[in-house]
Amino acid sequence: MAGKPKLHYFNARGRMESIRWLLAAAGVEFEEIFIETPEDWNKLRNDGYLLFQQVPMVEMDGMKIVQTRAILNYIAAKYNLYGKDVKERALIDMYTEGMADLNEMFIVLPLCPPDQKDAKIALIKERTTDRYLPVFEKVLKSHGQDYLVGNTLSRADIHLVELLYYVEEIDPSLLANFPLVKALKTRISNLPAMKKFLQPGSQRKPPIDEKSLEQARKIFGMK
């Protein structure tokens, strides 16, 4: 029997909370293995595993995954959120591409800096409201299921309720005209994976806050 996946990261969200939340979504049990020194990421990229020379890295099924949509796709794949055949697959891509163009700004907003951070505030709530989130609410309403692709659970559900609380964290009533988005939160967060995942205590992470950033500055040699 192979062993839990491990995930090769530093103790934040940044680029590996997606595959966190798909992990727990798949009921898949997972380690992590913290880069805490710049001593732990030297070692990590001498070793030769990070193709990139960037992280997240997942070892797992005997590879050492890197490049973030690759882990994702795989880990989709492996356990069936990745739709019954190639036209779902091809829109949830379409979808997972577009929550991740949002999922950047929330990424790389706090190594904003502070005279910025609120005009990146402000774009954000201007995109969720008039750019992604119109667009999954008329997928909803346009075939009346309960998921986006198939009527079955894929990752591009997953990946939009995990934005969905990123939104929800800068302002909840960016949601108030979404009625359909916002059921399929409450849907998918009552699956009893994600609701283990939901709950204090897992491996879910908190927003970064100041001192977990300037950690992650002192590892990767950050300005």
Ligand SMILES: N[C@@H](CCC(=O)N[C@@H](CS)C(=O)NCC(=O)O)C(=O)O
Given for the second form:
Amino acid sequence: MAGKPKLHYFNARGRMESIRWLLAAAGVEFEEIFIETPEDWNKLRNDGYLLFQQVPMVEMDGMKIVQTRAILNYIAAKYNLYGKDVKERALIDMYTEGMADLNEMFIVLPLCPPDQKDAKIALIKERTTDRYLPVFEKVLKSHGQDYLVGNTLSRADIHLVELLYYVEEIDPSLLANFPLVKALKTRISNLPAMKKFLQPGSQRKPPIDEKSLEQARKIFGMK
Ligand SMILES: N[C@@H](CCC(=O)N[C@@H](CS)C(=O)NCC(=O)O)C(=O)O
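In place of the form predicted alone, output the structure of the form predicted together with the ligand.
Following is the full complex, with the preceding chain placed first.
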């Protein structure tokens, strides 16, 4: 029997967090191997396990999968979170790519110089309320169903709800004008697998703190 997937990354959200969310939604237990020192990082690279010398890397089903999107695509396809046909998949891909663009703004925010942080947060807020959430509110309104695509849970729902938690961390009022999106968040958060993941003590990661940021900088030799 295949063992649990092994996730190689830092003990932080970064690019691995969506993978943690998706596995949790699929009810898949996973192990985490944290890169904590430059030595850990060099060993992982020197062992030849990282196709592009980058993480995230997930060991799963006899493969060492890299590239965040490739990992997410594999998990979504394997656990039936990727639509029932190519048309549903196209919708899921469109929604997911939009979400990935917004998520990227959150991922790079901690690396932003302090004097630019307020402007970046303002841009995230504007994009959230003016570009992304109106789309998902409209989609939900257009079909009146409980999930974004095909009236069934897909990765699009999971990625959106993950993002909504980040949006609320910067300003909970940003969801105020999106009642259907808010209801989706509640619905997904109440699914048993998600409920478990949202409990304190799960493998979900908090916002990165200065100490972890410093550690990541050291590992990569960043200034
Ligand atoms: N396109 C890649 C980007 C991965 C990436 O930039 N990973 C960073 C850590 S979050 C990394 O490994 N940086 C080291 C390097 O690029 O040398 C993905 O989505 O997986």
